[in-house]
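Taking the form predicted alone, here's one chain by itself in structure tokens.
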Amino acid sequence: MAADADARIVGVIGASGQGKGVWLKGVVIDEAPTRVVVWDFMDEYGDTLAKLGGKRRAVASMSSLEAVRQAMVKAGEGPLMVRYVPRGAGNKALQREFEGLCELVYAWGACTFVAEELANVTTPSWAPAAWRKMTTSGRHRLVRIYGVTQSPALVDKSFLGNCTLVHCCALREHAHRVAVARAMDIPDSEIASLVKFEFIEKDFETGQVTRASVKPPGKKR
């Protein structure tokens, strides 16, 4: 299957209440995708999927990856929105979950997926192997890629590296603004100056780097 040129892999990184997850799930909603798979590892995305699904029924949180299997056959190359909520509570669990998850959506393919705090489940040196494949190969299956962390410095290093864009809110940590200042080959004192949803980001696609801000939760546009 060719690549398509939405098929991209975004890179979503910030400090927790710095507005990354204000502007991934604006993005998300405003890109309705009719085919959207969420690692969910906190449970927040309940009210984004509900909104996107309009008259369309969003599927409920799932906890099991049979279940989650079970519904893409079903859907074939139809609409279907997974919210995926892990019950694993160790790494290795987590890990094994997410790398479960990352083979039923390369497979199903054609779909946007967003993982959130990949930290939980890669570290520097290492990542699931459908992870990999993922971020390797995953848009020639058409899938869009999500990937969100609060700690770029702990997360596989290629993740980064095989971005298409990356959009970095404000980040507390220098290690953190370093790994990320280095993957976008910025100075890292522009992510230090960023403040509370403040971003900037970079596509790597024209090499446009670009810094704006979202709206607070609550505000008018």
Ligand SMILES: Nc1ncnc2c1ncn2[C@@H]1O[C@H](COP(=O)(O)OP(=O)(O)OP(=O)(O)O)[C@@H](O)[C@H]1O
Contents of the next structure:
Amino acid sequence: MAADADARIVGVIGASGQGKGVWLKGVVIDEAPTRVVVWDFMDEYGDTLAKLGGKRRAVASMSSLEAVRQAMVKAGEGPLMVRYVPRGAGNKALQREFEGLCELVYAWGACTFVAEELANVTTPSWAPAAWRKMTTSGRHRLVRIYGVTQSPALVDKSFLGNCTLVHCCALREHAHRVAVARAMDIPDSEIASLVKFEFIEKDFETGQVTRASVKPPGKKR
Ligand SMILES: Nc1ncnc2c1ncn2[C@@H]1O[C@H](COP(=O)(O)OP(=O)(O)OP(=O)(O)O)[C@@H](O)[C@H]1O
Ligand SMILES: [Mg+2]
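Would you generate the structure of this protein in the form predicted together with the ligand, following the form predicted alone above?
What follows is the entire complex, opening with the chain shown before.
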């Protein structure tokens, strides 16, 4: 598989309720991928995928990795939407499930992968090997990654450093602001000054930093 100039790694960051989900769901709907996998920790992407599929009904969730594997085998290189809602109780069980899903996504390739709340499934010093491979050489598997977190100081250290775009909403804790400001190479006061639903974005391919507000749900971005 050749590298895709369009493959991207996007970090979607911000405290709870700051508009990360609203922004990301709008982006996914605009991009309209035909192959998409969501680690849907909060069971909230049914309507988004239903919109992509043009169906009225929310896309049913899967909670078995074997079901995901079989669906991927059946789809081959064709279209498929997977919405995986983890069942695991406790961090270790969740991490194992995430690891399993990452391995399937890496093997399947050529898709959009949305991972909600990375702080539950990675730590500053640990991430599943398949996640690390995708965030360091995901371009070679054509995987477009959206990694979401409220707690950037607590996620896999190499993730932020490998993002091609960082989208950062307001963060309350200093440690989190500093982690993102460092990755974006901007003063942390820029992040401290964000108000609700406002964000700063850095595109590492152009070096451009922009500041804007997320539109209320249902409005065009
Ligand atoms: N621009 C906006 N104006 C008004 N309400 C908004 C706007 N953007 C988002 N909201 C509302 O704010 C709430 C939180 O937004 P959202 O779900 O995107 O937060 P989040 O950052 O994903 O939070 P969490 O980390 O808890 O998942 C939602 O009810 C959403 O409808
Ligand atoms: Mg959210």
